[in-house]
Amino acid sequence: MFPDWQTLFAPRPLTGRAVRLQLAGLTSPVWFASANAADLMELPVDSFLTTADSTRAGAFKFGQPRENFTLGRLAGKLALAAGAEAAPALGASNPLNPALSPGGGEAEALAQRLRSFEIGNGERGEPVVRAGDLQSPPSLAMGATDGGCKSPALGVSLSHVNGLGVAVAFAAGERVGLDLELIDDRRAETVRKGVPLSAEEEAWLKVTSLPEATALLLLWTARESLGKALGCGLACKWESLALREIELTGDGVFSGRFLHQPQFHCVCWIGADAVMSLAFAPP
């Protein structure tokens, strides 16, 4: 269902970065993409950020937060472009998939597709997909939002840590959330001291073969992915995001269900340096 974890960091063309996730129970495809700092050498920031994206990126005073923001947007736009191009209603004339211009190249065409999307934020900070500097095609439009800007019929969930951004794109109306954390003892200690765990989570911590820091961050990313899928992020009560079961389903892959949101599933991937979780609710 998911490529080897190390492929997140492997150099490969950005045009082939997005992969389709097979999530049991979802009727619409979910597209995953990642972006790392090396990718910004292949596609300069100014070529794919919209005017609004650039304004938001420029508000960061320090380089690392600005890069993290940019990588999250790049991953999100790669996933959105893949989802848009896969939509059966779109034909060869789709401006999200333009032919290469005589004086341009693959990078220029990709940048043009990515500028077709703008990823803004809603009232609670959740990512909201809108048409970007290029007009979105009518087949993707869901009607006008503020300022008459069209909203493509796609949603996105983003996460990033230093040097890596990840995202999933999905049909608007689906409930999907993604979260990524570096494995860090201090971060895990914060979770242990500050997050009330359910009895089921405490019991799992006692029997899992994972190192404690990794296990705690798996629980944290699963909870945060659920918060994103619900649209409330961490504004939800932490207790309401607790897991009730976690089981190993593959090499470094876990699946689980939630205590107070039993309709949601989660899938968690363990890498050498990071943990990533995705929560979703089948219709």
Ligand SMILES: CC(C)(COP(=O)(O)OP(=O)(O)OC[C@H]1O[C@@H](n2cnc3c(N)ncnc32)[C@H](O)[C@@H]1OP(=O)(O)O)[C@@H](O)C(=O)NCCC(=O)NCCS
Given for the second form:
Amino acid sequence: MFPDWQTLFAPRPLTGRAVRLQLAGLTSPVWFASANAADLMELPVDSFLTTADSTRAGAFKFGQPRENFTLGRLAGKLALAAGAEAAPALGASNPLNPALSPGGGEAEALAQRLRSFEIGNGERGEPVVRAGDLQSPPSLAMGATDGGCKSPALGVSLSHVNGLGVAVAFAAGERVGLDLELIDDRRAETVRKGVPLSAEEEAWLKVTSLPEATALLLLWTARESLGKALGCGLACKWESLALREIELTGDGVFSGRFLHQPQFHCVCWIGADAVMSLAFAPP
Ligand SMILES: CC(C)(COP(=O)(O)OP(=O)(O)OC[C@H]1O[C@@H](n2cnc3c(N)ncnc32)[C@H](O)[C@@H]1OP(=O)(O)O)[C@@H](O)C(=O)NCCC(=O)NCCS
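If the one shown is the form predicted on its own, what is the structure of the form predicted together with the ligand?
Below is the whole assembly, all chains and molecules, this chain first.
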């Protein structure tokens, strides 16, 4: 999706990829993964969802919302598993690139790994990592124990649009949010009409060389990514998520700071048909 990203991890049998990104200011790298409808042909849904995940998926009777939910879970699990794999002290035990097996056991081994933990949702809808070996060993446990369970060592943020799920895994305690939108004129128009922009955002819109729809969706995804990093989503005053500066830092890559949350940074990537933003702040 974003061609300059280096693929460090390609879990067989999926073509989906996970990449490691080092973000300035965060103590450890984050792990990004995406999943698309083709991945679900390789890894059947029921093979990697836990019973609770499946029950949630089943609440969407059929169609796109159900697939999007599933793709979000797949991307989230891939990102978490990649992060745990890269930092064995955080709890990984089972390699994500299982050895080739004549019986075609790769899919089964990967599915088993992904099924060993769950991504639920907290009270505000935020994704919560539960169970499995992604929990911290005692020396790394953060904060109090909860009902006998140690805190998870990794957190996750995810986003899904039609046919695509993306997720980022990060060290628990860091504040990270991810949002993705397909570039779509009607969606951009909704932002233009429905979202009061800050003076800084309006000024940037006048000078950026991006097409207006792309620029508006960049502003919107940056705001949503901040809402997710804060844990409120969009259930807050939208002005409180506004940007104060945005600059081009690479080919199709922008970085920004927020008006009311100066400790947060964001990075925004412009793809051929999508815009994605990641907001983050050190603990
Ligand atoms: C969080 C929110 C911004 C998601 O927006 P979206 O663009 O529709 O959906 P995305 O695919 O990008 O993200 C969905 C994921 O965000 C995550 N999420 C939901 N609420 C969250 C929160 N408060 N904090 C962090 N992450 C959250 C979830 O993981 C969710 O996926 P899941 O339900 O499959 O686990 C939005 O649902 C929200 O704010 N809801 C709060 C209620 C509200 O004010 N709604 C008005 C919307 S106009």
